[in-house]
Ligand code: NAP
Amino acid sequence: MPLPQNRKPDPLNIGLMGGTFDPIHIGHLVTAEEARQQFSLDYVIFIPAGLPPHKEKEEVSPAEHRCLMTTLAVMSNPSFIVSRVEVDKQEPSYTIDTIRHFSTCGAPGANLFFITGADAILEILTWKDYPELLQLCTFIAVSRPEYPLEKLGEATDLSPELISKIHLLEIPALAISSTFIRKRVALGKTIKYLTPEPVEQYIKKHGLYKK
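Is it possible to get the structure of the chain by itself, in the form predicted alone?
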């Protein structure tokens, strides 16, 4: 997935937003747009997981469905791009593998910002090769009331220099989740305005999330 040609004299600022996106919803898009504005990102790249290492294969919809729904959701925003780097892999993808890809060939020379939830950041010490991860990119931790990021300072294995590479992003509260949407579809309830209309129509057409 080549990036649009860089016409800036300075390196591009690229946001990377991974997830299962099963399905992608308004909360994901609001988060990406807020991160783009607050951190002066040139592009936000959405990276649907192929084989999430933390979930059983049966727990998620096929990767092609999730990738296509993500593409439909972002197509109206020229600053949003979808990458198949994890979808096309035949093995589980870890965050460090994806960051290495973009730092070497996906977006060489760019300043990388990884966008994720504050709850995930608080578990960063359990991530594969996390010291290298914090060297390669800056983290944008999306705030959630029940996960105060101050707890990260209690992690004695992280130096102040590395902690300084994790920034908090506060966004408007949106009580929307992919799990909530799947449950509503299974119950035959509307999901209008919870996800972009093209995604809503895709779910209906392919009969996703039905009991």
Second form
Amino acid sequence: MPLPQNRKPDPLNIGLMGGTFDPIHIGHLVTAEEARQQFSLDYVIFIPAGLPPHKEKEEVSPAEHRCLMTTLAVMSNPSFIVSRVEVDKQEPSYTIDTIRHFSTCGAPGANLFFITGADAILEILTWKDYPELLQLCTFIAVSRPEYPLEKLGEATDLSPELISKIHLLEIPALAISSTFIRKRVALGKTIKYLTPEPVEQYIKKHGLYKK
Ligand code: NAP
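Please show me the structure of the same protein in the form predicted in complex with this ligand, now that we have looked at it in the form predicted alone.
Shown next: the complete complex, the earlier chain at its head.
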């Protein structure tokens, strides 16, 4: 996926927004926009997970549905892009492989920021090749309001140098979650305004999340 030409003399700042996005919702979009502004990101690339390595036994909607919904959700924002790099893989997608992809051919020379939920980052010590991961990019751990952010420091055995590569970002709109949306659909409740309208229509058309 070629990025638009870099017209700046400095390296690009690229946000890589990793998640299952089952489905994508307003909280994710507000997060990406807030991160774009706070960290002066030139682009935010949404990367729906293909086969999430930590969720093999859980029921996750087919990657193609999650990827299409993500594309519909970001369509109107020229700074947002969707990458199929994980979706097109046949094997479980580890974040380190994705970051290596962007640092070598996807966006060589760019400063990379991996954006995802603080809960997911709490488990970072279990992630494949995590020390290299923290060398290759800066992490933005996003949380819901009143999330005990100190948990991150306590729960990880990371050195102060590595912990300095994790930034915390509180996003009130993350009170919405994908689980909440799936439950509402299963109960026949409205999800209007919780996700962009084209995503809402897609869920309806394909009968996703019905019991
Ligand atoms: P998850 O466990 O489903 O989500 C944990 C929490 O973070 C949930 O509350 C979730 O809310 C939120 N969240 C997830 N992605 C977010 C995002 N981009 N922005 C804001 N909140 C977000 O986590 P996941 O989605 O499966 O995994 C997150 C990322 O970490 C993925 O890119 C995954 O590939 C990566 N990961 C990598 C490894 C590895 O390399 N070994 C292991 C675990 C995770 P919602 O449900 O509302 O999104």
